[in-house]
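In the block that follows, a single chain appears as structure tokens, in the form predicted on its own.
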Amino acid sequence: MVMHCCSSMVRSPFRSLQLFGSRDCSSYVSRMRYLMRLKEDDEACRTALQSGNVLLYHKLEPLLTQTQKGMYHLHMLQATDVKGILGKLGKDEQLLNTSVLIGCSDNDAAQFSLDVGSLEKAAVEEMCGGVFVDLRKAFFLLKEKDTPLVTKGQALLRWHQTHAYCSATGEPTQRNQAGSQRVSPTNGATYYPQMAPVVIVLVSDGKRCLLARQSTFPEGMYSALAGFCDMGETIEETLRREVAEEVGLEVESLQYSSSQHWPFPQSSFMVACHATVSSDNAEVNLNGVELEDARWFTLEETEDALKKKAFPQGAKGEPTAIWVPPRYAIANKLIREWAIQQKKS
């Protein structure tokens, strides 16, 4: 898409964000200077796995345990007791040393995701006293704070599924123990763990802002713009793309959020944008193809859609109540943020 707006209207996509609070920086650093030792070392990290925590997944499921409350929290086991395991059910314990590093505990315990997907699913969840659980079905059930270590060993357990051969030559790749890339003995070609890139963006005529759904969506929820950037494409040139494409309307400013990484389909880097158009020219018009549904939304509907929890029921025969993605998704950070703009405007 050609740009032709003056530079004068478009916000800069990088404002300065402050990134840890009161965080104590010195042990960030040191967890993340430990975290790439062990990924540049192969036998510092077989020696980090021996001691470490493991997450099981079974075919990309990870393994959690469900709450009173029909919640989801991490099961975490010890790498011993994975061996102790593994034993058990028949299997070699050197399948724990297929294990993908995934982050760093602040007490510098080693965290690694291993699916055992070649082992009886309901025998495993008996040894463990846990469950098996479809990602996208936990990932609306799961606290915050975990949702972020579960989707990162889930994509980097699918990319070493997906990236066993060289794309040049076809040949096998071998993996580095922490499983941060994937490098081709035929020609030294590396392979690194990589992200869509894609933009979301809550759009807004200065008193509303544009929700959308997909059919795919469940019944009622409504969330923000988001398509894939092209080859070669900007943030800001995606975005814009994106907004014409799926609702016939044209940006005249944007400004930068947020970003996250999100599970679905498969891996994609989430960039969260803010964008205006014009109250004059803000009339929807789909194009048919993505979209199901899209529409302009006041802050008091807004609001109300924010306070609606998950999946919400409603009475029989009454159709079913707007509501929005959960707050650990960054449509909702979105959503949010333009809410209390709105309410300071």
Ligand SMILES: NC(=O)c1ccc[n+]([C@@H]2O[C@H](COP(=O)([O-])OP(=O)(O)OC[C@H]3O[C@@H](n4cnc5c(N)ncnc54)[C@H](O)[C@@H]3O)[C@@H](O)[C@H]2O)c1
Given for the second form:
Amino acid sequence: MVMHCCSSMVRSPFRSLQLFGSRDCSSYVSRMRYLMRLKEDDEACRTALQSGNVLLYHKLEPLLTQTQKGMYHLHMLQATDVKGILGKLGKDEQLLNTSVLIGCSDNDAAQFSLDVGSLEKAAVEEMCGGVFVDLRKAFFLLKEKDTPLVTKGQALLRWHQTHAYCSATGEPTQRNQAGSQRVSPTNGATYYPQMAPVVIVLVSDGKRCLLARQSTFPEGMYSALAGFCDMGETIEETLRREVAEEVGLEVESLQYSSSQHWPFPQSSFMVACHATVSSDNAEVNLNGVELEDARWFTLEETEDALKKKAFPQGAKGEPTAIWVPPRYAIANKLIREWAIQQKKS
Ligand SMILES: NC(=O)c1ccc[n+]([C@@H]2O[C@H](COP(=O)([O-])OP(=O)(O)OC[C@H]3O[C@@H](n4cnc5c(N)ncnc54)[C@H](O)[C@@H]3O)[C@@H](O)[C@H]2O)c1
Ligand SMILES: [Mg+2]
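Would you generate the structure of this protein in the form predicted together with the ligand, following the form predicted on its own above?
Okay, now the whole complex, with that chain kicking things off.
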């Protein structure tokens, strides 16, 4: 989609997206219908849990295992194995029922996540032959295909841990078996897991792209501009406002790229776009409260930054090389897309 910011003019309303390759449609539909039923039917969900797969977390750190080749992968356990571990560590099996539904495997097994933060970490690791890893670190170790599930598992567990009470009455809320909602017992208020919508945008002046850094970023890392949507805003309005606020530029057009669930620091729904500004009005006027720096990068400089590994170690006394967020971050995708497009033109 290419949209002009100042009007509702839409140049290309239908952008076809190749969504999921050549997946077998009917089994995809049946898996989604199955998950839908488990969210609505507590009894069916409890039954599915007994034969399901469980991804363990310890205080929100997922359990990973290392293969002989040094690769890491998610360590899914059978629910029966989890019960065995709970029993051996003197914990009530009922803890398994605090699992939340996160998906359905290609073999039609329901998948759950469970936080065993009340158990001794080292003891669980030893029994499972795995290791609990901070989620940011896990992203560097896991294959890209595993990151959405591990992110979703953590996000849902965190939401339950931080939304145990009704915000109107202060009473404890009760969750359904799938963990897809919580209900306040007296006023019936229903709470659903929340994500904060965020626009992330790679701005270009036709020849260069704009990358910026916050003072809290790791040394040398530059990224695309990002900002939370204000209540009532459209994606286009947020994008236009954030670019104006952060770098003092007026966006002329924008194009949707893709989206991503981002777990840090809380769940955000990242909507990634490309945008252009006029090369005649491309002077950056930095908002120093939010950003430490923002600079225009040529294609060559951008490609150099894309080639750098995360956290590069330079020679002593040398300034740290400029690098961009790693592949699992949608900022990286935007930057790669821009570089490919730029080479073509
Ligand atoms: N996945 C990626 O590639 C990628 C890249 C860049 C940024 N991000 C994420 O985008 C998010 C937003 O970026 P930003 O920090 O530049 O946003 P921002 O420019 O909107 O500035 C953050 C400030 O916005 C305010 N704010 C308004 N609504 C908020 C909400 N719902 N939650 C938290 N703060 C809110 C707070 O005062 C906060 O300090 C961050 O969480 C960041 O982790 C992800
Ligand atoms: Mg920002």
